[in-house]
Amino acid sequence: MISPEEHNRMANAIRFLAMDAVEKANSGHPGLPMGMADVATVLFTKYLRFDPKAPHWPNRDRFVLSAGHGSMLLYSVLYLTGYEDMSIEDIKQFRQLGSKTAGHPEYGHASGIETTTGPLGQGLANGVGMAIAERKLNLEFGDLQDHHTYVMCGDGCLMEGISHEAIALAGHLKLNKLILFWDNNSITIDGAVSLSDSTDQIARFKAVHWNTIEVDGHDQDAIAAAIEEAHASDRPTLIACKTIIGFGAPNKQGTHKVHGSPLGADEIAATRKALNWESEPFVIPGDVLDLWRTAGKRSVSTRNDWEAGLASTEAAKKGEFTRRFEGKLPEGFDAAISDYKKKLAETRPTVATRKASEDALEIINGILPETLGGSADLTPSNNTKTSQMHSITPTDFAGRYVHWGIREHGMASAMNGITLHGGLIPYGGGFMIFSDYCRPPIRLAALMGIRVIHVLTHDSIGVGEDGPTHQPVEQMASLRAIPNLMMFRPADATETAECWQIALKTTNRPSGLALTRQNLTAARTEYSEENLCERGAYNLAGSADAQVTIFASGSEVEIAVAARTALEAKGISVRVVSVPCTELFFEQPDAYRTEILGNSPVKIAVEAAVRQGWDAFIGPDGAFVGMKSFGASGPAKDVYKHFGITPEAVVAAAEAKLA
């Protein structure tokens, strides 16, 4: 048992590491770590189940610092509890180039950082995804998955719109192992929260079916009692912790001046005196560090018991659990895709790629029990629900399909949390135009390098009658601009299957599949054992010495092929290159890229989107057949003709260039 005096000194260790690191960096946010130090101390010393010596233990509790600007709270606790890759030197290098201790926590930089946070509200939604994963896996694997997810957020996280999407879904699904600590300090960067907001947050959480508890965030007994009450709840729990931002700084605490700026030497000296802390900067008294290191060993026996339980688990179940948490696909996956491609070569279906995706998923979901599908209330349009995908409900998590509701932002961020948790591979559906609503978590998935798959249907002006509000024009270029994101735009059923295969086999980056509403004829009519889409672009028809090379993606490959037929009838040699993934193409060896780009005197790109990005294929003098404006409402064929994205337009562009 830790006495109140010991608790205070342990909490002060967090406070002084935070303020000293911020002061040394001359940059950072000391206010939250100082204000929430008592909450963190109670959680990490009494309740959080973790083992610094086995940081990736699958049944650990997850802790997410959604208010990522308060990163020094997390770094301090990781150092104090004994994580081997978080040293005092790392703390001293806070916010410096190449340091593990970046300004905001970054997944992969150090053990114990469960997700990258900083854009406010994202960590909260990540936590919802982690809680979904835990509950789903608990049904499959029993005691091998039985833990809590704790999230710490601030006023800013709760003001961001994503917070409502996340908490509404969590309340609906009754994610009772999700516990949210709200740093209720009533201060933002500009000043008092009352400058911009007067929301009754307790009423808001109650309205979406959360258990709510209000405590003094500096009263260790009240904090402990609240956590125990949360453990007994049948609903997710908000613990509203009334705190003083910058607690302990006698002249700046409780003000916005301590939120995002160093305290300054004089205020730090005054704080040391006020809290009776005599140690030099970055020095933790031996007795305090011993208490923290002992707390870090609390769960060793629990982990040992868990490992013994795993060892004694029936072999098939143990093997499946281990495989899935290692992120590996089962044997036979590639063979199944290959067999499916042979069938497609025989049948050559004319289908929309959204339907081709559904057909591929029917094969995939039958092989991969770890896929967790879903859609943002567009299931019949996205075609993301296959015969294996029974719906998850608040009372039954046995299914494999999440109805995310009209919550694209929350869905994408929760999918990140599901992947980060481990054991499942999430894919979620939405209209491509609404990728704008998903962009922050898609970007974060790319930044973290995690396997998350977005099914983005209705990918162009081919949406037709829904008009320009629903016709993505700039979205493809916008998504291609995100580093480490693979954006696929398959031309037919075979390419769609290959793109799914790549997305599932790639564990270190997210993917998006841009899929059509309108039917497309088969571009690939012969079986290839090789996954041609893996190279990003490949020669579909014609020879390298052709007079004209047409580059196209998705639905416009069909237009390019028709234009080739017309031009060849006029005695003009034409090569067509399908470009399902520009990112993968530019990662190929120089020789391959040179071969595909070729040296045709005329190069044309065709895509029902803006030109941005295509000059890398055709050069500034190449011809582009595509969009220069927003779309229009009307039948798809009429809209394509209206904007001049037709075989005839490609033929005219080629002849003009040749002339």
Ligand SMILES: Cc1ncc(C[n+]2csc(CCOP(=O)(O)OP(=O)(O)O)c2C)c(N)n1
The other form holds:
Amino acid sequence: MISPEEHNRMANAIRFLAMDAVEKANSGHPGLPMGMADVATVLFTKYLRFDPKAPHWPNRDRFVLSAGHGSMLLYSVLYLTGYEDMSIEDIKQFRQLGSKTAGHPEYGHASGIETTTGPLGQGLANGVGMAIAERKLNLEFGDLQDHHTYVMCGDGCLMEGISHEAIALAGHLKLNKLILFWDNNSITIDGAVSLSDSTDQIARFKAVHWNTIEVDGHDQDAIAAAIEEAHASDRPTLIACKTIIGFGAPNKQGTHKVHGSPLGADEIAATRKALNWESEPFVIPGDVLDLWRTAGKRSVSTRNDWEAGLASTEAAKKGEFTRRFEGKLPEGFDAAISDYKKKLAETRPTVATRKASEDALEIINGILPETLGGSADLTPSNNTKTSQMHSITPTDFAGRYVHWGIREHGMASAMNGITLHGGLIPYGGGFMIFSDYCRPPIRLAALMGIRVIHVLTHDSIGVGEDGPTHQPVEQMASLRAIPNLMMFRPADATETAECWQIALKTTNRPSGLALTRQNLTAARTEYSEENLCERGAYNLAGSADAQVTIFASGSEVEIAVAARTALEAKGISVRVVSVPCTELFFEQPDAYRTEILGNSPVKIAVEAAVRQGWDAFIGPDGAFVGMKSFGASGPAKDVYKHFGITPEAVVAAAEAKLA
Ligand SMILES: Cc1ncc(C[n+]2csc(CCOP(=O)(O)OP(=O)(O)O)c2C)c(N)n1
Ligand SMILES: [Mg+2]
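For comparison with the form predicted alone, would you give the structure of this protein in the form predicted together with this ligand?
Full complex below, order starting with the chain above.
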């Protein structure tokens, strides 16, 4: 048992590590770690189930610091509880180039950092995804998956719109193992929260069916009692912790001055006095460190029991559990895609790629029990629900399909959480135009290097009648600009299957599949064992010495092919290069890129989107057939004609360049 005095000293250890590290770095955020130190101490010393010696233990409780600016709270606790890859040296290197202790917690830098946070609100929605994953896997694997997800957020996280998407869904799904600590300190950067917000947060959470508890965030017993009450709840729980930001700094606590600046030598000296802390910076008194290290060993026997449970689990189930958490695909996956491609080479379907995606998913979901599908209320449009997938409901998590509601931002962020949790591969659908609504989590998935798959249908002016608000023009370019994101734009059913295969096999990057609403003729007519999309761009037709090379992606490949036919009829030789993924293409060896780019005197790119990015294929002198403005409402064929994205336009561009 930890006495109240011991607790205070343990919490002060967090406070001093935070203020001293911020002081040394001369930048950072001491306010939150100092304010939430008591909550963190109660949680990590009494409730959180974790083992610093086995940080990836699949059944650990998850802890997410959604208010990522308070990173020093997390780093301190990881060091204090004995994570081997978080040393006092690492703490001293806070915010330095190449250190694990980056300004905001970055996934992969050190174990115990469950997700990258900093963009406020994301961690909360990640936590919802983690809780969904736990609930789903608990049903599938029983005791092997039975843990809580704890999130710590600030006023900022709750003000961000994404928080509402996340909590509304969590309340609806009754994610009762999700517990949110809100650092209710009434302060943000500009000053008092009341400058910009007067939300009754308790009423808000109640309205979306959360259990709510209000505590003094510096009262150890009250915090503990709240956590225990939360554990017994049949709904997710908000624990509103009334805290003093920068607790302990006598002249600055309770003000925005401690949010994000070093306290300064004088104030730190005053805080040392006020909290009766004699140690030098970065020195934790032996008795306090011992208490923390002992707390870090609390769950060792629970973990050992769990390991024994796994060892005695029946072989097939054990194998499946292990495979799933290693993120490996089952045997037979590639063979199934190959068989499917063989069939496509025979049937050569004329089909919209959104439908081709559904057909591919029908095969994929039959083999991969770990896929968790979903859509932001566009299931019939995104074609994301296959025969294997029945809907998850608040009372039935046996399904494999999440109705995310009209919540693109929350969906994408929760999908990140699902992947980070492990054991499942999430894919979610939305209109490509609304990728703008979920860009932050897509970017974070790319930054973290995690496998999350976005099914982005209605990918161009080919949307037609819904008009310019629904027709992506700049989205493809802007998504391609995100480093490490594989943006695919397949041209037919075969390419769609290949892009899905790449997206699923690539464990360290997210993918987006830009898919059409309108039907496309088959670009690929021969079976190829090789996944041609893997190289990002490849020769579809014509030879290297052609006078004209046309590069195209997705729905414009058929326009390029038709233009080729017309030009060849006029005696002009043409090569068509299909470009399903520019990101992968630019990663190919020089020789391959040189070969594909070729040296035709005339180079043309066709894409029903802005030119940005295509100059890398065609150069500044190349001709681009695509969009220069927003789209227009009308039947797709008419809209294409109106904007001059037709085989005739490509032919004209080629002839003009040749002349
Ligand atoms: C999406 C987003 N917008 C803005 C910021 C910049 N920012 C970082 S912390 C912060 C204020 C957050 O206030 P609160 O959550 O109450 O934190 P506290 O000051 O209490 O530590 C802001 C605006 C951010 N990190 N993410
Ligand atoms: Mg605050």
